[in-house]
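Consider the single chain below, provided in structure tokens and representing the form predicted on its own.
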Amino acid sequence: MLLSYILLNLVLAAVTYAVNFPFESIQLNGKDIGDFAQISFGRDFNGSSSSDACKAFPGTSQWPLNAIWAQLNTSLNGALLQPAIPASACYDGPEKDTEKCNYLLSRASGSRFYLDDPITVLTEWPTGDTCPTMAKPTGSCTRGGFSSYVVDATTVKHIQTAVNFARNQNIRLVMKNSGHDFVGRNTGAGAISIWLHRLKSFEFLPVYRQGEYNGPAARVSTGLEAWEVYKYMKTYNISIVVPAGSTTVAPWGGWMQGAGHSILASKYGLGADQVLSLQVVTADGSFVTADTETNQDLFFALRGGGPSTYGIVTSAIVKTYPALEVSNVPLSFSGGTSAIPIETFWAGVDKYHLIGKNVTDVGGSAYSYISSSNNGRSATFSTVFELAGMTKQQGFTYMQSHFDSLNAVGIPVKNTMPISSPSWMNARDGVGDAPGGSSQFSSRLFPVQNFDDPALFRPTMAAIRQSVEAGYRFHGLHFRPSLDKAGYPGTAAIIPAWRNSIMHADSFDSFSMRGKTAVEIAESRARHNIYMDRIRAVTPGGGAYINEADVQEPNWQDSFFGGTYERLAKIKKEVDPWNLFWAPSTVGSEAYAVRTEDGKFTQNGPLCKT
């Protein structure tokens, strides 16, 4: 590992860094760390490797005192916080404040701000659900699996003086940008967390020219949130692949790290796929330049190969398109009624999975509802096709013949002039968003060969059927993010699953983990997973989403990155031989491990070495 650590070293020594706005011109350097040895960079820290069983935890003796926390600070030019959880305003306590606790009950959820506070994360069960808003609550509020200090970052600077502390003090390190994260890998009891979400700027570059791309291309910074570049977008009358429908998810920080879909999945690859040159902050707190020649292995690494892994991106140079139409198409129907018997209903399902498959050919992509009622005499449908490049005619003419072969099965379902797409480039302003999300779900990506070979379609459409009988909800997502459609610059971390997949989808599991003990809780996923198993059965070549999945994935190391899992290993040992990014279900996670109390599987803990 010594060796690993001074050979990167050799090479980031030797390379010349770009900035890609000013925020990144402002860095640590040797007059700024002084005499506090704390936060000196990787290569400098003369403090011995920590061989302790834990992270530094609150309580613990490793826990630094008040006055270095108060030298930290003083670092950070007031930077480090201690925020309050904003729940905490409505239980009994120092920080009760009925006035506040009334605003984040009743109007909270349609400002902006959740994602504007510095602790909230907006899945809460990782949190281990220690603080809910509540307008009556029981108990006590307690920090759970919330972090412990905050640094507001707004500099390179604030970054790296985190990361220094952080690594030289044993402390477990979390990232925070928006707050989206469906797993818990924004948070953790006894971190510091790194909010990124101020680092919000933007570049129009109408030609740049990296090895083979020569084209239109955009900077953009990692605090940056889809609804914001869409403005952009209609600014520089370009188009750009961010999320849709999710507008306030910062793309290019743990959606980017994941793959990142979006409906131009079908046209231009995922999110992975339109980076061309990343800005980040090391393991040893360095920042360095990562692209096709510069530090290829974690440049590598980053386009798709797991978030809060292997650095920390402050900005991004991606790849922009002419603007562009989105036409939107609805379809819905319900069976079980004497219009559409159940049998028929299910007929109709199968047509639209392969019309989805028909949709993704001509650049679109689709998103699917099925649930079902009284023990599964009654279900649900409903989708919304994303028609990418097609105006609204040429999406009517299109979906013409796909509503008539849904007609020829028994559904009776009229093809209507689509809109343009509420999912793309809504702005909204970005308001809305709340803490929620006390229930578990599962994913998997599903082989084009399931669809197109009528022996493996009819067990994959049955164990879709099966899932949903039994009470779980299926959403799924017709992409086809192919190599092809990716382009330039190609080769990325993504799993291989991605691009040989026809749809993405998730199995929602309706049992609320709150107040559930921890064998309950895992109970219910066994019960869930009964039927994910029948899916992975029927689905052999297959994996699973990382930013979307279950994060007890079973062999999740073969399920998130397949083939790349070796490589993304070696290249964590050589970037981070700290282990100081650490998220549960990531490359590297096995070598630790988050001790609960209750034996949940939360962030509620702290971090220890298995």
Ligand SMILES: Cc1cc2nc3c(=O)[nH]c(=O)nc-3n(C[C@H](O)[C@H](O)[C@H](O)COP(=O)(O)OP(=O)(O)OC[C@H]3O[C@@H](n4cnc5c(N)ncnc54)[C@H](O)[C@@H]3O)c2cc1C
The other form holds:
Amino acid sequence: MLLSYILLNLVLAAVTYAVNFPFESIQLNGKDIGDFAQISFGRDFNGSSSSDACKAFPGTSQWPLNAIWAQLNTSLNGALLQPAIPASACYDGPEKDTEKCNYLLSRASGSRFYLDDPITVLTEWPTGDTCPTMAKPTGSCTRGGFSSYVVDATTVKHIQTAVNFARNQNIRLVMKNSGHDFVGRNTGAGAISIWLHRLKSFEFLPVYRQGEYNGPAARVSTGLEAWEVYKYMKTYNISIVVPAGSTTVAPWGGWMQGAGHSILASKYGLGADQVLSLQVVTADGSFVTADTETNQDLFFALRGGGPSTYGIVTSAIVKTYPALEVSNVPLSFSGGTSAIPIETFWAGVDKYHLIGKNVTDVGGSAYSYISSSNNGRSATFSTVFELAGMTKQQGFTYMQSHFDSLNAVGIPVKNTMPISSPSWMNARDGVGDAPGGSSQFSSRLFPVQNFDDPALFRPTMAAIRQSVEAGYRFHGLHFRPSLDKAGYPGTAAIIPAWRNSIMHADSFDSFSMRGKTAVEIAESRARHNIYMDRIRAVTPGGGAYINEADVQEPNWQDSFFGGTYERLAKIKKEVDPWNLFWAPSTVGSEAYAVRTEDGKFTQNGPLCKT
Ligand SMILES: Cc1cc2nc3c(=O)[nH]c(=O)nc-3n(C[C@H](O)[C@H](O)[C@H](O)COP(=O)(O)OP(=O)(O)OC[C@H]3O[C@@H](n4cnc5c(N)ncnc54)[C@H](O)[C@@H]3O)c2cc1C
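Could the form predicted in complex with the ligand be shown next, to go alongside the form predicted on its own?
Full complex below, order starting with the chain above.
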């Protein structure tokens, strides 16, 4: 391990003077550490590296004594929390609170409650579903896969202290930002969770130079949510690439680190392509800058190489663009009716996928859903085209030929005047997310050739149709984030398949995992994979999008990372020789696995070496 420390120090150039925001100037120093060796930096800690089979777990002799936790809390100036799971208010026990339970059941989902809660994660199944919100719960509420402690981080010092403590004490560490993760990378039984949500700062830089970049940019911190960035975009009359699907995702948390698609992806590339510089707390507790000139490997890996793997991003400097009008055109039709027989419906769906390619060619994107019922005899289709850089009139004119082509195959739809971006930018003002999610879905990136070559197009559409007729809802997202759109700094850890794809799609399985056994869940996944395998077979080299995928994707290393996996695994070993940052199906995660009593693939159990 000593050699690892030396290598790590050579690998990471600590540039502690470079900060984007005041909260980053407050850093851990020797005086803060004093004689509390448990929070020493990786390079200084004299304790032995753990040879234990599992990370320390509550109830075992490795778990720190209360006095140590109290000392940690003192070092954190009281930022160490042990939050109750909100739904515990609905269960018999010390936290029972009928009024709060009623609030959770009736009003919390329309508020900021869950988003501002330190422990809630929005996808519930990874916690083991041990404490769902219910009016009349039958069982008991246990902590399950929720973290044991939360560090309410408002300074870099808080993050460094938590990182050092977790590493030195061999305790599982997780990070939670907006809590949107779909696959449980933001929670874990027996973990310390660093809550990054309150790190919200922004500064517009009209002129910024970095490497070959010379243009406008913005300093952004990791806790910002997309809707908050929309407000800054309005104030400064600029555009920034952030997610639009949910206005409460944290763009510079998991979104960017997994790649980050948006309605501007066909124009400016992915979220990870926007980053010019990052501020990062690394696994040894250092606070460093990563950009094209400093800590280049870390800079490469953090942009698309998967969240919760290489370090904790506190802030970034990202490119900004002139304000852009985005025209929004909805389209929907149903099949299996007298007006649209089912074969005509599918001819319309085929036509739509050719239109989708054309839309990405002009810098646009589209978000469609296809589902079927009545044993495939009925089906519905809906989509929204997002035409970046087009006025309403331009959007209307551009769409006319596409509506004509749908009419020509028998789909009687009418072009309407688009809605433009100002109403989109104010969407929901950051309220409305609530925990849910007891089902899974699977992802595929579709190469452009599948829509160019009729010999590939036919089997592609047949595989999509078969999956829909088998009962899986298909969600297609058209983007073209090719390297020429991405611009400077270019090379990033994003799976190369994204560059050659024009559609990312999720296939949703409606099977609810709640209350099901591990065997039933595995059988359901196997049924779904029959149809996913057909889609995979017609999209060779396509890959899958790590942020919106099945965490048990077959051959996940190749599907999520493609040709970059080997390089990323090497970087992971160099920057985190302790495997401190761990999340399922991320680079290097093969070294550990969660041991669950019920055999399910959740975060409800100790994290142990494999
Ligand atoms: C409703 C909804 C809409 C979505 N829309 C889109 C979309 O339009 N485009 C798209 O590409 N994706 C979208 N996603 C997927 C989204 O990209 C992922 O869920 C992503 O992981 C969210 O990141 P987060 O930081 O906001 O969430 P969290 O759940 O808080 O974190 C997700 C992961 O990132 C890690 N992480 C967070 N912050 C940091 C940090 N600062 N440093 C290191 N690791 C960190 C966490 O540990 C965790 O592993 C959507 C998800 C949902 C639920």
